[in-house]
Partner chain sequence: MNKRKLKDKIMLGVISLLAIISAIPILMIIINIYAEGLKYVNLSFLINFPPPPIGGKVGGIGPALVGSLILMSLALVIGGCIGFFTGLYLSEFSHTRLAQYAQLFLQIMVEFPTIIIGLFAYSILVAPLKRFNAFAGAFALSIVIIPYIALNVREAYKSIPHSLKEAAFSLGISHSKVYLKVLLSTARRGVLTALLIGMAKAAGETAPLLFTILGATFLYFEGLDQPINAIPLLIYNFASSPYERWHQVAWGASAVLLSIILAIFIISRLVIKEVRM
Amino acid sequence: MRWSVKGMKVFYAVLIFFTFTSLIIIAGIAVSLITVSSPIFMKYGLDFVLKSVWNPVTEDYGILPALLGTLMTSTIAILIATPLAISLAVFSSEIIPQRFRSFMNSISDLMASLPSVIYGLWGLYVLAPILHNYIMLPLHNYLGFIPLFSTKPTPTNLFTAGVLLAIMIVPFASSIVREAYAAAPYNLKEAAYSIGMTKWEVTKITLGYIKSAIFAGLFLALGRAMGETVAVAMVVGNVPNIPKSLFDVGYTISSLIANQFPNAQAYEYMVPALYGGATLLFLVGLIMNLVGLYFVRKVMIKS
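Isolated chain model, in the form predicted on its own, this chain only:
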């Protein structure tokens, strides 16, 4: 049944309303972050980003340890997640038998939708001891002369947080890569097989064709990793240190906010300081998402 002209106008009006509502909400969040955080930037300026002190008693705040912790854990996560996400996407699209693919994809999507507190609890009581006993301690004992492994590890630290983040973002990134892999032109594979290429060579060609989608998925996953809060707060150590080793305890911006906000109202500048950290996190996440969307658009234009 064809829609009436009046129905189409109502439909477009609803679309426009919700579109502008979303834009207004995002703009309102950005304005709120800038407005509430402005006192801390007016007091310290760029020093707020470069200082490593967090002392509510003296109202002395610096976000550098949390910023470095965010960057370090996210870097660990994306380095581990990249090969795992691509491998999972290829395995579920090419290797596993057809009758098991839907089950495999459902499990992967379920992992992406699990609440982060479940990952945090599992990471604290299962993952952290395993990493500590079988990875971190051997690396420290045999390669401790390398600065990255110089700190004697505890079960909860930046490395544990990075590995946990990698596990959390693998299904998210893999789902994007998997959909792009499935959407690759079948003629491309047929042409490759027709000239005698092996499945491995065809897979490499297909991955090269969808490399923009791979970058998009990884950047979007990186944005999620930078903003993860509960799971990271449970395993990162929560100490405002400048990290010098992968095994140092530390903070991320999100875990700092989660741990400090209950007492923030008792201090004059802590609320603006937390909002200042949130503003930096918002900007970093916005940049990551814009880069990811840029690569998504490249994929759409190519297809």
Second form
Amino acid sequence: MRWSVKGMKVFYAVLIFFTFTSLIIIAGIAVSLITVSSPIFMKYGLDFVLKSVWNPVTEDYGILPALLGTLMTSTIAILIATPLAISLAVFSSEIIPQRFRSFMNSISDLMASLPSVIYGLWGLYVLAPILHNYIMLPLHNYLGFIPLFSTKPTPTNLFTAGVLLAIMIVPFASSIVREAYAAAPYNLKEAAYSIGMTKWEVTKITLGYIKSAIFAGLFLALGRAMGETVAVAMVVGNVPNIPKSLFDVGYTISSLIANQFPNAQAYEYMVPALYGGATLLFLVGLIMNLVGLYFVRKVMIKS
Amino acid sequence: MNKRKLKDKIMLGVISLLAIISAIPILMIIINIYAEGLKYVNLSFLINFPPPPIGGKVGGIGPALVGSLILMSLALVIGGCIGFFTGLYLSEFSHTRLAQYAQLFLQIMVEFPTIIIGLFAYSILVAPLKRFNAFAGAFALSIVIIPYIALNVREAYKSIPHSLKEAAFSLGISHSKVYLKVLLSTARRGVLTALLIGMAKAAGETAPLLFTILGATFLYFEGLDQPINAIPLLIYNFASSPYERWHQVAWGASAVLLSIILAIFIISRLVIKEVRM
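Next up, the form predicted together with its partner chain. The previous block was the form predicted on its own.
The next block holds the full complex; its first chain is the one shown before.
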């Protein structure tokens, strides 16, 4: 007899131990966020979320500007990324010849795995000047009467952050759409072609069939855009004011944490305030991910 | 009829155009980083200390490179261990309630803002010790990579045919040997890919390091309880600084980081390709 029941039990105990460890770490994150941030919610209650003030001297903190910044940048990102991600997925699974497909997919996967600090550096020194000179300044000069474009743009602002986020989330969202596209039943396409439909019409039908996967990809991508820290902190401008237009400088919750945390220890309530911001981010991320996963499950049950 | 064909052509054209537009940034990023960064990269760049903000030569990223390697290996050991065994459990005991909860939590964790993990590591490993330290950074990075490794290891073990598992168990060897020797050799490419993904993540993440390792610029490794630096953190700090000299170092460091990521990416592609053949 080479093995014993005891040895088997030890092995399974090890497996369960490590799985528990993973769970405990995740629970620990939630607990530490809530405990450290509780003083700020005790002190200001809902005002913490609804106030626009960041004054360490008077220990007065409200996170509304950063919250609006997060919503604005991620909205810009998802609006730009949606058509691009769906097009990229359709292009690489329907339009380009078979032998280039894996190359195209590799490029897209490589994009998804680049570190965000590289996106940040590139965004700051390459993308921001381009957007500033060729898109933001012309828009401001000719269409400045529209409130959206009313602020005189600097290279780093909420719009730049939104565009950079869009670039970062396109490959990720498109890979989810691409997988669902590949999993769509082939006889659906065959049937559509056999009644004389054009490629575009067949594509439209397939996209309709996988719309849950598209929603899943977009929600997960939106969650990513909301939580992205380093790249955004490098191009968003980092000023705590309520954004007045697309081209205003601002903060997002995560870039606020990244920027303010190093000197937060000097104040009594700033650490709780920043953990409060992180708690909000945690809740928003949780909702985004649960919705995204719900759609993913729906796709999996279908196919 | 013609109208439909015309619409077909136009829509496919628009899709192709949008797809090409979305692929442009990656090419620009790679070209820009190498064009701007490779100028500064040579052997001494990899060894030397960074320069002072003003004056002096470009110097190097020695401490950050050493720090990154240490953090990556530590994170891979801790996160790899926890992630691997968790993934194995998720695959083989997927019917248990523990596995179902763990899987849901891990799927949520994959997409979580990593700065939250940085704050967590700060509050349990930096604040009590009152000192920024390398171990806190490695701990934060390992939390980041656990879900990636666990979910990919799960996929790897799930994809083993059931008949093979039955055959392995019928050998009458211990269960740990079945999983860690017989079945691991079948799942090894999936497991290797999981570890490579974890490695790439650990190499490139910045946010978990912001509040944990401080980024001590002029120190090589001094011990796990001391501050160190890492390449992504150095890029972030130097690129956001007002000094031209430090921007140059940031570009050079980005070229190094990009090469590390590309190398890991290409290896993982080769591993996957081998599977398909």
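Only a predicted model underlies this, so the values are computations on that prediction, with no experimental measurement involved. Between two forms, the rigid core is defined as the largest C-alpha subset superposing within 1.5 Å. Positions refer to the first chain, counted from 1.
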Item to check | Core-superposed comparison between these two forms, residue 23 Cα displacement 2 Å or beyond | outcome: yes
Checklist entry - Rigid core fitted, then: does residue 286 show a CA shift of 2 angstroms or greater between these two forms? => result no
